[in-house]
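Next comes just one chain, in structure tokens: the form predicted alone.
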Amino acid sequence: MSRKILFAASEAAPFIATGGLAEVVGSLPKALHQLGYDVRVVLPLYRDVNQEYRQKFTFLGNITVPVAWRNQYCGIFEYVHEGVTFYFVDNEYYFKRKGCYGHFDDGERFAFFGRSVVEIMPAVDFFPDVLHCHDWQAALAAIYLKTVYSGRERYRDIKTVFTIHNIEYQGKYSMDNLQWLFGIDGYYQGVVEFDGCINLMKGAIECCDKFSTVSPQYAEEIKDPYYAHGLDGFIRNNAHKLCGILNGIDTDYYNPKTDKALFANYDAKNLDNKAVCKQELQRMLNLQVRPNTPIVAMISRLVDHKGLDLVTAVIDEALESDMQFVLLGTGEGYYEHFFAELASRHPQQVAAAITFNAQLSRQIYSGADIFLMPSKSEPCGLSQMIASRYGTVALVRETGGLKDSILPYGNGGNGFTFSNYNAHDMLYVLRQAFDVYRNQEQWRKLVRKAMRTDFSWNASAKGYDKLYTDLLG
């Protein structure tokens, strides 16, 4: 019979996305499910799921869900997509609005989620093996588990993984809200309670069998005060339940030959159309047209942590070499101004689109020579993967997911590293990759090489694997 995991989280696609967990969530359920596991996620229906999958949803029925003092409506939906069965938790008040977070109510909202996920089990007639559950905003599942319902004979066995994918959002709220807010009796405050307030996160960690992280090298990093803000002392005493496991990437969905998005197809084998990508994107970017140009690409949110302070610092000097510069995101208004301003000052070198398309960053990946990723911090990291994947070498800093899934070249590695979080480091390490590329014939190795990575999700879905046989035994 095969073994049975409930994810529980705030976002999978593709039904609704914000980041690197809706991928996650959306594919490495169908990876456990590919290795025997009975797969079941839990989302909120929140008002912008993708409609071309939510007209399809199946109505089961609608429970109530006490929340603290409250008792709440909740509609159950469900949907098989790919071989997993989503459940989808209605509840028009803390849902029916714009977006998923960063709402004045959030604390209660995913309250009311995290009592959901427990209370739909017997509805939905399935008890799991394994919780498993995602960043704070699934965190008070693990933790009505072992303490509302620890005593309830149908969950007195499930065990719990807790996922960390980005430890700077804890869900921290006031201690005033225990019970009137959480339902959470005072007997179990300690649970909680961290640095004075009621501290979600940590509340999981304390409940949890296991707890995970995207990425070994960031599973070592968070003991650290640099980058657990905070918790490093409560992550170092727990570190035995600690393991960091890589994420994955699509590989189907991210694939050079078979990407519409493409300006042309193609692969490891055949890489002749990744110059007709380069070419018809410098044609679209207004860029000189210039085949033997290495092209550096940078597509990220334009905020402090990226690294972005490392290239406005020496981009200038770079743009001294013979290169040209690519940029898509948004985010902070000094980096976008930054970046406008340097394009119009070397309109056919640099082009900097401050906005978000999808289809233009897939025409980026297979178009450019060199992904620019210097993170000051990063959990796991998709892009860098994204890049190999279509043949454009990564050129990241060792933190992290990036310093786990990019090897530096010399040492049989698949891209550029390099580990001080220092502007001119970074440039170095870029000069050395225009030495490389300006040797096509080691450059087209190394391309070869990135592309063949296995960034697959079968490798990090063999990880969970281990981890949950581990705990059931």
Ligand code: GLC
Contents of the next structure:
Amino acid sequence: MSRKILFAASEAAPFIATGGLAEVVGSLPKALHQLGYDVRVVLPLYRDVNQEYRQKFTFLGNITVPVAWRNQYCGIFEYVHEGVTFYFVDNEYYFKRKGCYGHFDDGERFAFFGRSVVEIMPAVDFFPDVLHCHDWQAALAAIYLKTVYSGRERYRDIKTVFTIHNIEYQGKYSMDNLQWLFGIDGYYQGVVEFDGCINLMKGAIECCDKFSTVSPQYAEEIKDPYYAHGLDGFIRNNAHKLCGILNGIDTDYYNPKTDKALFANYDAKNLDNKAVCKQELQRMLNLQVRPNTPIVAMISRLVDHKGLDLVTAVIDEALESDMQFVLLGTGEGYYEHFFAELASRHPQQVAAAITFNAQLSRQIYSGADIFLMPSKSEPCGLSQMIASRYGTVALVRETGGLKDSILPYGNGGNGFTFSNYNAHDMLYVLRQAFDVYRNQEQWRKLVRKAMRTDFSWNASAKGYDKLYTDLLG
Ligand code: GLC
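Having seen the form predicted alone, I'd like the form predicted in complex with the ligand now, please.
What follows is the entire complex, opening with the chain shown before.
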């Protein structure tokens, strides 16, 4: 009989996505399914869940879910996607709102969600061997299982895994919420308490049998105060339960040979159409159409930890070289203004699209030459993998998953890297990349190397397979 895994997460592509978490929760179950697991996923039924799918969901029924002293309606919908069963828990009071997060009562909303994950098991008749929770929004499912439900017959043997996609967001609440909001008995206060407040991520790590991060390098880094947002000591004390497994990407979905969003399709064997993609991109963005000028691209949320201060510090210097710069993303106002203004000063050399647009992102991945990702910290990062797959050579800082996925040119690597968080170190390597670019034969070799790197889920799913097998024997 196949092993049963239940994922709990706050987003999954193609239903609802705000970031990398959704890509992983959308594609890892499929890879595990191919390894023979019975994987199912529980998600909140947000208002913004993609309508195209939403209308095909099946209503299974409803139950009542306790949220501390409240008893809340919980509708259960089901949808099977690529062999994986997705359950959506419905409560309009909590989820019929704009977006996924950022509401004043997120604590209560995700308490409802966490409790629903555990409560729907008998209703859908699926008691997993492993409950696998992702990030703080799903942390309470693991916490409830090991506290409130620990004595209950059918729940007792369920193992739990918790995956940290980003340690920056921990789910912190003041201590007085413990009983009236989260419904956790004072007896368990020590489980969730950290630094004088409730810390749901800490609680899930405490409760789980194993926890993981999305790259081996990040698993090491979060033992260090520079990266851990206060949790380093606690992580070090629990290191015996920790492992790092590098994410993959869905290589069918991200395939330059078939991607309909591109101006023209190509593969590693025949790169001619990549030049077409570049030319059309330059034309569309009103840049000078120059086939031999390297385009450096960034597609990123415009927030500090993406390393944008390195870029703002040296971009004017960089633009003295024969290069073009293309940026796509939204975020902090300072950066939005900076890049919009940069583009207005260099209209033929710089394009800044302060927006998010999936089609444009793929046109950039395919049309650019160098993909810049100088993150200060990066748990895994998927863009460097997608860019590589489209033959756009990644230039990254050696941190987290960037370090694990991109190896430096010269030692047989598939991209360019620098290690210190220093703007001129980055610029030095960027110029090195321009040198290689000018030797078209060498550059094509490097492009092919990047495109042929295996970023599929094959290897990573095996990492989870091992993790589950270690737990279940
Ligand atoms: C988070 C991390 C990112 C990672 C993604 C998926 O968004 O910031 O580095 O790739 O989760 O695990």
